[in-house]
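For reference, the chain that follows is the form predicted on its own, supplied as structure tokens.
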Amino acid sequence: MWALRGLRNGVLTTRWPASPDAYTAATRGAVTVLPGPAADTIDGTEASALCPAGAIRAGLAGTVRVDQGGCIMCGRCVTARPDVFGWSAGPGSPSLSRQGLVVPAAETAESLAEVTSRLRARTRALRRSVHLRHVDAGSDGSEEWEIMALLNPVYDIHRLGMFFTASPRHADILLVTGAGARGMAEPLRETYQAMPDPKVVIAVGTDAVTGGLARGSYATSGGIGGILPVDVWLPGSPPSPFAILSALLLAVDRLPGQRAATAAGHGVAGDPR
């Protein structure tokens, strides 16, 4: 019966990134600022009221920016001001710099190129066999479900030559989730120090990037950036499996069209719900 069901369903494993996958475009990303004059009407008071995580900033001369690294994707701002805010296109927007998560873009192409070049030089040795170590540094568990999904038949991370390992001594990439609980600071450092060079650290999810709603809590360090040197910042609450795959491929310079996407900036899509 199972053999017949398998023949009837066919191959379910995504062919992304070798081939396009319609689901990647339909996945809702973090909030972004829509082009147009309506953004000039947002002041500091309204910005604070629109975002419980404090990810919206209103500056002088009507400049409004969204820190996607702090966005918890609640959608409150999109619902209240659809003329100003919308959803990013695609599964997520991993960035090689923390400033790169602030939209509209606040970093220069030159600084981004420099960061990209340095990471590419470090990870040149990581080809088709990459081992991953995951550490929970105070997560609510949502990111862990998405990471576990990478092992199912749909995403099948092994097809990309990526494998999870139980030992940091065998790991090339460290995936860190959670808001950076103070009790996990030393275990994180020990894990990082045990990894061989070259090694890459990816902050997975809004909590790992900024601390999320726990930012400012006595129990957290407001993300993992103050504990470890982060190479790839991945927003999302939680980020989808496709977004995590994007971050992994970006880390080892295997993300298709990354240079063009970096130059073009973040796209905007409607709410797919």
Given for the second form:
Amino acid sequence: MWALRGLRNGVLTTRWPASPDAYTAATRGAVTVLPGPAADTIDGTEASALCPAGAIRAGLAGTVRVDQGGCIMCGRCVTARPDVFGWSAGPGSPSLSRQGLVVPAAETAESLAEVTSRLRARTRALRRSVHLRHVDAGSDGSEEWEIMALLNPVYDIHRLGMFFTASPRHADILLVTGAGARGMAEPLRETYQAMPDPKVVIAVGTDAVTGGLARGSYATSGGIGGILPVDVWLPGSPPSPFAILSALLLAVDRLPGQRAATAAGHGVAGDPR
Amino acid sequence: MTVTRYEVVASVEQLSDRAAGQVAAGARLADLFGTARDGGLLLTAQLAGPASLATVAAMLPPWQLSYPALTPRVGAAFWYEREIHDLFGVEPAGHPRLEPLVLPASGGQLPRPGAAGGPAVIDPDPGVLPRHTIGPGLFTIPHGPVRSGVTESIEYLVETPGEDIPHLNMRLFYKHRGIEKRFEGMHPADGVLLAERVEGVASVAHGLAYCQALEALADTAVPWRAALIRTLHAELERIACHLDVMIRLADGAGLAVATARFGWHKERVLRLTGQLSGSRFGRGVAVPGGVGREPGLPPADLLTAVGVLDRELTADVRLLLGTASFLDRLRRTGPLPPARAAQHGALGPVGRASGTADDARESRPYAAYQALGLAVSARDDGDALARLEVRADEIGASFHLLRQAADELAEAGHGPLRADWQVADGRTVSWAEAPHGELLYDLRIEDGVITRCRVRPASFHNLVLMHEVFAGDILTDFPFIEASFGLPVAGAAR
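I've shown you the form predicted on its own. Could you give me the structure of the form predicted together with its partner chain?
The next block holds the full complex; its first chain is the one shown before.
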């Protein structure tokens, strides 16, 4: 009897974001640059040798920056230079601007505040009930698993008023995975155009943000940014279900501690609001 | 010990004779691919027999733009020759249906894997694809590439008079990523990262097969503990993939509780993988020479976790296989006759459900499989139910392997996880039994960089069989048939 089987293990669902979930700290976030003077010791040659995805750059001023949008989470830099690089813990680090994924931040508080308020104005009507549509634009298949996981009883996004819909005409948020395969550019545009306004686009995963390791191939466009206007950038290879959840909540301005997290995660001083 | 042979024959005609002869003698065509070389196009066929893998290659000189197709003699070459035509532009003369498959292009440069350099951009042109139906009174339902639910992009053109599906066409090119070409020029140690992303849900199998190629070239022996850890992760990955199929089947039948239960089990398998390796998909487990890190759990705790999972999961699998309303949807749905499966050399659970019991873990063992006990499960019915039953058996077998590997790991104590490995030039073939079936890598390294990396996932080999399994099935059977094949599109389209 399936009905009884459903009761066997009690409630399995996380209470995040209402209360903390230990697993969010157990999963790896993207790589970040640790504060300290050691970061200055890395030059351009070492930076490119450290990262097979080309996500580490040594700036002119001797400052090392990690583009989390290009980070494939292989961890080589953390192993080689634990004094400079570390894993950021927590449920991932979605950002409302592409530049916001570059740490430590070079962006000014004003521009992020501007992006935030624009998105907030646009998504005001969506906050309570949101319908999602997913399109694969050349993923490796793992991102789909992590999005699917949101429907399992552990994450159960229905409790947050979020539902997947079959038709783009009913969708508010478009989750796009994959490196922007050229064959998918047109179907992706058509799906986007079929969605009613207001609509939000989330680039799910490093591949969708920059193309990841598939960047530079004749068959991909290095992320989906060149195909659609992206509102939320979510790195990860693949991003964990909690990370996808946090990107969804960020998109509709329901991520608790959003302002604080944005400030801490991107080194932006003060309240961007 | 598995025998691998590499032989270059004088002409493509000889290659064709050799392949046809070996297939007639019981071998199966496991791969057929091209490599652009200075002297022309090197065509390579992999012929798998019991416990052996013969590689036969022949050079097609640059002035020859066509060769006699192998497909009329060996049916399994059907998609492979279309792929060669897409990527290199040479024409297999006499091919029954030479339409674009992975890359419909309208003139211009072609990718030509193996050649130095290559086009920066190729935009696929779906306009060159014919749209036709096979008979009067039929119409085509284009199903994809954007479909309902969270799925990978592929287009199925379902030709139907209303209910039946007399014919199906598949279009893979939408998510073609040019992965094989992307490998070229990479440092071999970086290549494993890309290999793990060919099919993200089978990262461990891909990482393993790729690293085994490097290790074969450099003659590196992997430490015993590393072999055990690789095996552990490969089996966890198999359980997760098979659970994914069960979720999709249960979801298709509207079994909400079963869908939720299997979703929960799968989540726990991914979390266990994450706890052991740092990645929910086991990325970074396989590195050239061994494994990346110590498992995050001691063997005793791993055994406990595996025991809990096994108990709870197996009870649900048993209930699923006893749910009559569910089984009715699968029984005699999407049948693949054993004779056809054998003729094509169907791989993985799809092949084993149709009586083709080849399993690389047993016939050509790698990692720690030689030392561990494995019972290969097979059925003869060939329908969606048989494919589910094979997967259920394999989950049981994987738990058995996990326990053995964890026990061995506890006994092995401490020791190195990684042998000293250096890049070595050469060309070799390697394999792993991914959850979806046998996976082949044919890797060529010259001057310390990758110059050709052929990846042949089971999905590419098996997906073509979906053409043939709709005997008497109707539109509502489609999701069950697709889910019961359970093949990642990412690998098939590459």
